[in-house]
Amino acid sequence: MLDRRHFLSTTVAGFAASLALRGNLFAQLEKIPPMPDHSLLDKNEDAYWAEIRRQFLIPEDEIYLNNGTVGSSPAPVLRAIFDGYATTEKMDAQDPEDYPIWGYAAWNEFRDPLAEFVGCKRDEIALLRNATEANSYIANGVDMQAGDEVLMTDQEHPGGEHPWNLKAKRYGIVVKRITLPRPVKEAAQVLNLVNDAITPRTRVLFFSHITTFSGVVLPAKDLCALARTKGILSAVDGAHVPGMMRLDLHELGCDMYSSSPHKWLLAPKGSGFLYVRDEVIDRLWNTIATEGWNDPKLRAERFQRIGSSNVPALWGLRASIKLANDVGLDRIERRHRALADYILAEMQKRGAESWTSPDPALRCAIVSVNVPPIQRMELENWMWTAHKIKIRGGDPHKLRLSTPYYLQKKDIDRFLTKFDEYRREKKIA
């Protein structure tokens, strides 16, 4: 039987808990300050991005190098969320009809400056939750017989080559996966691999703009080039690149893009989109079916109507767009790639293996490196309970280190440091 008193302490017990959550994470962001003038950028470039870094709740004593997972969302995006909860939740629409479920809208103040940002115009464009979500409608979406081949690298997320594997159980088409050189040296490897591995049963080229394994950033304006001179579709995995690089869809050439900004673009968790090419739009079947699923002009809306979902996500969403823009995409791609540039020829002076690509067109933000006889986990779990660093790679001796724009010099020396404490610990010359 339930005790009154034992509800009644532990309810009171969570409820002040909860208020003092509340009150210390609010507390926290009435703390950060506002955002670096532009100005201390041409005065002291250093004192300027240590000021971004304020902008974080990541701790001072922590080091957060995995990215390639999920970023941190700064003061300016968590503060949209809060005032889309603060509006949303008020129901107090002037249309009595509407209701903040983004489910059935076309929702296009947040998808106007998305597909500014990207390169695309709006009707190519849906608001999903991240690029597995995406990756999953477009292998579903396009027809496909048995015996049809889909052609895509070994370095693909899981998110990105199992809707392909459920196709292939199911439906009977075929999987090919070319071996990517590591590193990859020059464009035309990857180029002259994809083209010999085509055949007259390829579909479908799936490819990562970015690859989760080792970083590089492949040469997807010419796959895509490539796919449509054979009549291919292009898929393209971009999960990686909103907010690391610069990106124009359109440009690109792709058929289909799919990403999550709450990587690099440090979008709200949850927030993700799909692009398809206006002349493919009609080609793609619905894998989530409500009002609206077979109305061609609703273009590419009709794949993010899914029932209600998360409104909140997407003020974050657009704030995380407004903040890289205000901050300047092409100097955020610089800071990236100079910070992975000076981790990686440090990695090197101590004997690592890249598997990064030594041409710096074909690498941004993430440094793969081979580190034997060191075990990953082991090496992964030392840094993060002993010093507050997080890593993250790949077994047996696989380190991924990511470098967004808001990490410090100083930060990258820290993690050196240790690494090197840590090989002498175990010995390892």
Ligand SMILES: Cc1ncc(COP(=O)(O)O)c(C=O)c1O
The other form holds:
Amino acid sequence: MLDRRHFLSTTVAGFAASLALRGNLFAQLEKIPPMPDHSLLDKNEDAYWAEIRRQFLIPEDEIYLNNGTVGSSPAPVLRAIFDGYATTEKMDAQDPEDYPIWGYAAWNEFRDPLAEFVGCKRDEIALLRNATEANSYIANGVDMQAGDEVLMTDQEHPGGEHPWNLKAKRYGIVVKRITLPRPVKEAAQVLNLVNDAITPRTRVLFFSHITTFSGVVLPAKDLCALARTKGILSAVDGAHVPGMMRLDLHELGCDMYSSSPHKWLLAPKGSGFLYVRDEVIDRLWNTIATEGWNDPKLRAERFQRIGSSNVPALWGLRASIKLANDVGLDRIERRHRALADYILAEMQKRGAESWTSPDPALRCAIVSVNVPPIQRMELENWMWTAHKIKIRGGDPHKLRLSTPYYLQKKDIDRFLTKFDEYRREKKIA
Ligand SMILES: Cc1ncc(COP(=O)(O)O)c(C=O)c1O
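For comparison with the form predicted on its own, kindly provide the form predicted in complex with the named molecule.
Complete assembly follows, chain above in first position.
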């Protein structure tokens, strides 16, 4: 048991350490300069992106090639979150019924900019925590009988696949998978595979817009149109899409869409969304139920009624949308593609087998390559512990390299140099 003196000294030490840390964080944010002016782009594009890089807390000597797992929120987003706390935690809202954790609000001030950013109506968006939660809402909320089928790919993320596996175990629905080629060479391959796998029992087509496994950008618009002609619901896992490339949900034509903007939009963790096409809203059951769950007038707002929530994260989400608009999404997407194309070409020069699509329309900012006999986990550890370079892969030999727009070309070059060094050290030809 702790004695009182020891308890006090450890508690005080912990408190002091946390204060120091807090001071340190705000001090770091204060040191970050304002966003660079666009005019710098015309004068010196590299200098512009180098200034953008300074907006992040990622240490200067660290190279982060794993934005596909989770993004780093830059200074404008972090400041907005803290502003959210500073404002809401005063408990002085004009409305005596208003609280910072309130889970019974329309949150239109956050849904409006998001809806505009992703091309849909505010009433079709529910603010949830992430793609996993939104995917669970979809799988759990769609009426299906035992023997009904959901069709998906073999490259779904566990947070997309398992909500359906749960439904299969509990209610006897059937999960069917097509095997995507590695790499997918053209859209027609995917469309044919899906078309051939649809049966009279298929009720839902579920797929990742961009897969976590290889980063392939699937032909989502055509797949959703195919589902529509067959009378099948389309549900798209778009965890990677907002902020990586332009997204227009109405143009895409899907029935449901889930996402995790903490990845490429660099939004706070815990600020995801679910889109449900207006015509489909009344067909989807709530998973979490509280006041309003059965009120069709709320439209998609009824899905975001999940009890008390983290409202300052929504302040951060709004700031991340503003940031992407300020930098310019077309510019961001161009940069994503250029960096990814560069790293892919360099890896191919080094003999890596590309699992990234050769069709530029089917790839964006995630590159995947197979590099046997290199064991990806050994390389991952070596890169991180010895060289502060974060990569991600899949066993046994796959590397997944993400190229967020704040990455510098010299960062990629350093990764490539270290990759060569590793091969020399391990005597890999
Ligand atoms: C395609 C896809 N779906 C879902 C997820 C799960 O995201 P989250 O943990 O934010 O719910 C990921 C995460 O990598 C993903 O790549």
